[in-house]
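This document starts with one chain, in the form predicted alone, laid out as structure tokens.
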Amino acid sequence: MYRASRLDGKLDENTLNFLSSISEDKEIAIYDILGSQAHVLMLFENKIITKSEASKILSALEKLKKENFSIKSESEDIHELIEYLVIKKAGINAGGKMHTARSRNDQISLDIRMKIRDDINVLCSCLLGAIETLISLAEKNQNTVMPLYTHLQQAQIGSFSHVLLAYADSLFRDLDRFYVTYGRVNESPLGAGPIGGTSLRIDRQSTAKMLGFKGLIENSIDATGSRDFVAEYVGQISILMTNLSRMAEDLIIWSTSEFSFIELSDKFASTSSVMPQKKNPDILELIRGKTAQVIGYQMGILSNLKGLPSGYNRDLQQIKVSIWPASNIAISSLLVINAVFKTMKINDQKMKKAIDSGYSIALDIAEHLVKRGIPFRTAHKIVGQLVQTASNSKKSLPALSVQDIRNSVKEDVIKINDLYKIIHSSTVTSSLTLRVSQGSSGRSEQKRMISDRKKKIQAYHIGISKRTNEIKLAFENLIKKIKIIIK
């Protein structure tokens, strides 16, 4: 449509489905239909169109939310389609009007900041479920002890609830990360036209209160040719997908027979077509393996606005292909690892076991020492001669006799009885209680960290609703204008 204006002849259909990007716009042919009526309305407002044009565009627009646009169509894109449509509806004379005062390129960015701004509404909901599914497992919890791991060897003894509320924490950082990006998000492009805007008396402050947004972005440059939005979006989702793969590997470790503190619940776990006795973590597998697509799609959005000179360019098209998929993984991902933490099993005994075998406990014994007045790094000293000596006798600490002790120790700073009886103090119960440090995994602070989170997700809850029902008001009063046009 738009060539016969200054082109002679139809694209060839090889040329026409290399420039097409129709596949991708049905994921945007709702919010481009409700920009237009918006426009419009603005139209008729100004007094730049009549009344009867308006409801004729209008009508055409309403019957056009029902319309399937996946079908193949000859049109370049969703823009072009859906004015072809209208006019084909309401006639050239009304349907013709239509795209007075706008470009498809200040279109376009109206139509991706409106389904972005949608999906990080529904991407904080999710990241709340999340969070409070963590919160709940963490509080239910708080006495089911585990070695905590660095370097993936032993490191303290802690509680399941701690590294649950990590992963709250994270999740948290997410949710702020999309939460303030929003308002980045809902400014309005619309009616910057091509690139310098128009000559004609529209009203950008109205559309923009129709559509929801809560101001615009103002320069008409920056509005039409700018996708640092896009950017930001997506490289959060990649910080997010990063974070649930970290927790999808945790969980794949701990499911293994050689950890089993976890168990899946069978709707999250597949087996393997000729080993029956498998129990395959695939669910969490594809959470590690969808990451990598995700930081894919963000670097194809770097690597396409890094060399672009200022306004629009069609390159831009190629940057939708990366935004769709990148919400619907992140959206799913969320999801199904919300599910796989309320239906694990966990296996506290076997958490405990693996404690019980090991060292974890070596930091509380020189904590001990420390209080005593015993300088840290003697203290440290100390104790990794008594753990040396405990592996080679293949022993726990509490297991070390007195003669042990005397064997071990070279620095004459304590009692060998006075060590012996720290060394036997020292218990995973203990440790939990005596640790005080804020954050720590001590019982005390689970407690205030847990009843701090369920405070935090109660705020993020009150902001997001009011955020969703400001846009649905927003589009309840445009349905009532537009009804007021077409009755």
Ligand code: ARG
Second form
Amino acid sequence: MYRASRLDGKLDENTLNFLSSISEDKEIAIYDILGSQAHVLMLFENKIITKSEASKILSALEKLKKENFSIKSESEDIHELIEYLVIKKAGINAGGKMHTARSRNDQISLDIRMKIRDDINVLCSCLLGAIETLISLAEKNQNTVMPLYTHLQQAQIGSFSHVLLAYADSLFRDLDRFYVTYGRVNESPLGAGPIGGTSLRIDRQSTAKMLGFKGLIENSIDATGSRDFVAEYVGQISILMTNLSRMAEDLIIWSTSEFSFIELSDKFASTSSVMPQKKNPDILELIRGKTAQVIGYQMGILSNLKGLPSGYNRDLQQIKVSIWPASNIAISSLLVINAVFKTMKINDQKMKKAIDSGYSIALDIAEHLVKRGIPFRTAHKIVGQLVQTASNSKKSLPALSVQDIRNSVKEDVIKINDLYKIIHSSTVTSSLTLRVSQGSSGRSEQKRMISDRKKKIQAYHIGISKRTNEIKLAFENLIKKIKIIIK
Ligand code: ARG
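Return one more block: the form predicted in complex with the ligand, after the form predicted alone shown previously.
Starting with the chain above, the whole complex follows.
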């Protein structure tokens, strides 16, 4: 349709397929229609088109809401296709006025912003769902003791609740990143035109308001040519996915028969085509795999943007192909990991047993010595010597005799009998009761963090539903206005 004005001849099929973004544009068709409706209402309210012209265009657009747009079309993208169909339905005299005072360049930026805005709200809700699951699991597992690992070697005694709370806190940060980005996405570029604005007396504030935006992305060059908000959004999805991927990796390790800390529900496990005994964590592996895919999308976006001059360039069309799948992967990953957490079995006996066979009580013993005025470095040495003796003789620390202790400790800063008593009074329970620093594995800290995070969940719930309602209300008002003009 556009070509006929300036260029001779049709594009051949291959070239059209190469140029066209219709297949990706299906995701934004509804936003393009809503954006066009707000634009047409504004043109009418500002006496740029008549009521009868507005009515014809608006009812054509209304009908298109039910259209299943075919990818096989001579149009280059959804914007051209929708305009073509509106002109077909409303006639050139009315339909031909729809594209007054705007351009595909502000249109596409608008559509992407509306889509990401909705996706962010969905993502925030999914994140809250996953966080809620983690907090309620943490609440039930405050007494589920386990070793905490660094370098995948036993480090300190901890509780499963502490690990779950750590997961929850990383997801809170993801949530907060999306929550803040929403403000930058929720600005309307509509009416910026191709790059430099228009001489027609349009009202950009009014279309922004009709579409539920908080304000304008004001500068028309910036509004049409920038996609940093997309890089920001997909970048945050990449970060979220790396967090989920780490959780997935932990669960994969813990579900091995060697660890057996957890067992995945059959519903969330796969089996082997040949080995009948297998119960595989494929879903979790796919979270890892899809994380790689999302990071690839993020690379694609940044590489696309880095060499572009200011203003719209058609390269930007390729950015869309990264957004929708990134959103879908993040949403589905959150849903499945939430379900995995909800349904997995926790084997607290195995977790506890892993502590017994290790030396993760060592730092707690060293801290007992520190409390008696022994320099930490000396305490570190003493306990290190004890662990070495125990390990060489394949004993646990409490199994060391007074004689064993005497033979291994070279420092003369504490009586051997006192040291023996300290080793014997250092238990998992005492360790977790005495751990008092803020954010530690200590029992009181678990309780405090759980109740604190519950309040945080509520605050986000309120904020997110307020935002969703603002958009819903804006669209309801838009429809009301449209109905008044159409009838
Ligand atoms: N299909 C284009 C995209 O997705 C829309 C904007 C086209 N604008 C242009 N001046 N060719 O980015």
